[in-house]
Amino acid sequence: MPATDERPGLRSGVRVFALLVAAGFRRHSTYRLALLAGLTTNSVFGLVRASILSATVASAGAAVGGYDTGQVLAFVWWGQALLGTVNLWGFQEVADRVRTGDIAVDFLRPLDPQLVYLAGDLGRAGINLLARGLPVLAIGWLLSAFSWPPGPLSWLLGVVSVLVAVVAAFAGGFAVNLLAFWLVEIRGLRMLYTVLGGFLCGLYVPVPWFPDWLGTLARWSPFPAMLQNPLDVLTGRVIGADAVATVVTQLAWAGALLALGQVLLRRGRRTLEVQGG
C-alpha cells in the first residue's frame, strides 16, 4: 500500500497522542465489573503467593536469591498490583485487523499505527493502575509487612521502570500480532509467547531463583524488562547505580521491540493485499 505523507507536525502529533491516551483510559474505565473482578482475583492470588514464597524464605532460614521476607512479600504484592497495568497476556486486535484487511484503514490515517495502539494501551494501563493495581497494593500492605522502595530515587526510578515495562510489553505483543501478515492465524504463536513470557518475566517466581542456565536465558530475553526489572527497583533489590542500569536496560529492550515492530509493520504493508468492494 502507498504511504500517506499527511503526517501531523510534532506539536499536533503529541496532542493527538495525548487525546488517544485519554480515549483509551475512558474506554477501559467503562468495564467496571471487569476491574472489580481483576482486583478480587489479584488479591486472592496475592495471598496465596505471599504465603508460599514467604514460607520458602522462612524454611531456608535466610535470604533466597537476594530476597529476605520483606522483599519477597514486596515482590508478590507489587507484582500482583502490576498484573493489570502491564499487559503480559498480549492482545489479538491488531492480528484480527490484519486478517480481515481492516489494517488498511489504519495505514490511511495520519498517525503511525504503532503509536495509535501504544497510546490506547497506555490509557488502559493508567485506569488499571488506579482502579485495580493501587487497591491491590493497599490490601497487600494491610495484610503483609512488605518493604517499600528505600528512598526517593528508588520511587522515581520505579515509576519510570513501570512505564517502560508497559511500553515493552505492548511492543512485544504488537510485534507478535504483526506476524499475521505472513501467518494469518497466530493464536498458537500468541499462546506460546504468553506462556514463555510469563515464566521468563518473573511472573511466578523471581528470575534470580532460576537455575543458572535458565536465569541466563531469561536475562538474554526481553521478558524481565516487562516485570522483573520494575519489581527489582520497587522492592529495593537493586538501588542506586544498579537501579539506573536496570532502567537503562529496560529502555534498550523497549526501543529494540518498538524498532522490530516498525520493521515488521513496513514489510507487512508491502505484502498486504485487500480484496472486496
Given for the second form:
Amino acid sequence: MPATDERPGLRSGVRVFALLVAAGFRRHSTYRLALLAGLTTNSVFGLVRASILSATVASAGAAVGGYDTGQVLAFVWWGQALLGTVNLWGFQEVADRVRTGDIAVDFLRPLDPQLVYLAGDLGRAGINLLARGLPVLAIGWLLSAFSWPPGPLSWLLGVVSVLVAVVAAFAGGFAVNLLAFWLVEIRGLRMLYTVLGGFLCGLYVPVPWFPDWLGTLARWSPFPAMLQNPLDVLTGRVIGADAVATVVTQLAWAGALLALGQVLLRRGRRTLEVQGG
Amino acid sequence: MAEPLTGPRPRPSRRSRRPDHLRPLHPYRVLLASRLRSQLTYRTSFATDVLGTLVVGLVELAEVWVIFHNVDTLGGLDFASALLVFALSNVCFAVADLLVGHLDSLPTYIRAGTVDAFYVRPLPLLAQLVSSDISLRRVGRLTVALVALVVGLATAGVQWSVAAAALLVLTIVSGTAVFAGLFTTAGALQFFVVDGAEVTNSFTYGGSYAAQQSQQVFPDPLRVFWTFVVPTAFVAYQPALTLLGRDDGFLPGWAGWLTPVAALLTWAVAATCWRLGTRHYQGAGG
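Would you mind generating the form predicted together with the partner chain now that we have the form predicted on its own?
Expanding to the full complex; the earlier chain stays at the top.
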C-alpha cells in the first residue's frame, strides 16, 4: 500500500474494516461442532417456546398483543434464529483486556478500538446467521408453518433491522465491558445486564404482552432495539410507515450506545494505568 | 511450612484416631468445606453473584406472570396451578444445579488437561468432581423457587393429606435426582463432544424449561418425548396434577407417584454414559 498519508484515509479505513469483518467471520466459522450444537439447542428451545406461546394465543381465542398464531410462531422462530446472530449474552474479551492492560495495544492501532471490535462482531454475526440462524429458521418452518414477512418492504426493512440490532447489542455489551476501567470485577454487572436485558428485549415473551408499566419501562430502554424491533418487522406486526419508524428508533438507540462507548473509551483511556516495564 | 520432624507430636484428637477406612467421607467433607469457605471469602463478589441468580429466578417467574397477564388459563392450568408446576420444577432444578451444576465446566477441565489430576487420586472421579465445587451462589434462584412453591401450594387448592405431604417430599427428592441425572449424562457426553458442549444444554436447560410448563401445551410427539425419553414431565407437572386431584387424560391421576421411577431410569442412563465417557477419555498428554 503506498504510504501517501499518515492516517488511514476513508477508503483504506473501509477496506481494513471489511478485512476485519472477514477475519471475524473466519474466526467463528472454525468451531463447526459448536455451531451445530447451538443449532440443536436453539431448535429444542424453539419447539418448547413455540408450544407455550401458541397455546397462549389459542387460550386467548384471539390475537394477543397484535400476534395471531402464525405471527407468534414467526416471533419464536425468527427469535431463535437471531439468537446466535445478535449477541445478547454479551462478551468478556474487552473487559479482560482492560483488566490486563492489553487494551493499551488496541489504543496504539490506527483504527478506533470500538470499530475494530464492531467489525469482528459483524463477522461473528454473519457466520452465525448463515450456519446457525438459517437452519434453525428452516427447521422451525418445517415443524410449524409460520407467517413470512408480509411484503418486500418488510423483508428489506427486516434485513436492515437485524443489522442494526447486531450493532446495538454489540454497542451495549461493549459499553458494559468498558466499565472495567473503573470497576475491578464486572461479572455480576454483566450478569444483571444480560438477564434484565434478555427479558426487556423480548427474548422470553413479546414486549407487547407486558403489562403497561413494564412495557413502558422496556420501551424507554435500549433493549427492544436488540431483538423485539427486528421481530416486529419480520413478523409483520408493524408494517409500512410504522416499520420505518421502528427501524429509525433502533438506529437512534444504536447511535446512542455507540456514542456512549466512545465517551467511556476516551474517559477510560485517561484513567488507564498500565504497569510493566 | 512442613511440620517439624523432631519434638513432641501434637496429641491426636479422639476423632482423628479413628482409622481412615471408617471415615470414607472425610476427604469429601474437607474438600467441600474448603470450597464453601473460599466462596464466602470475597463477600461483595459473593453477594453480587447471589443477587444475580436471584434476578435470574425472578425473570423466569416474570415470564409465567406476563403470560397469565394476557390469559386466564394456559394448558388447562390457572395461574396458581401453573405457579405450583413452575415452583416444583424450579426447586428441583435449583437444588440439582447447586449440587452438580458445575459438571458443566467439565469441557474446560478436559481442554486444560486438569481432569488428569482427578484420575490419579484414589477416589471415584464423579464423587471428586461433584465435591470439587458447590455453587452456593445459586441459593438466590432457590429462594425465589421456594417462595413461589409456598404461594403455589397455598393457593392452587391442594387437597392436603398425609399422602399429599409424602408425595410432595418424594417429588422434590426424585425431581432433583432427575435433573442431577441429566447433568451427569450431559457431563459424560462432554468426553465425546468437547467443543459441542452446548448440545447437551438442549436436554438439561431445555428439559428444565419444558418441566416448568403445563405439559398440555405440547403437541403429542413432544409430550411423549418429555414424558418417556427425557422424563421431565414427572418432575413437576404430573405430581402437581396428583396433588390437585386431577388428571388430563394423557396419563392416569396416580402417575404423579412415578417420579422416583423416572429418577431411577435417568440415573441408569447417566451411570452408563458416565462409565463409557470416563473410559473413552485418553488423557491430555504431557
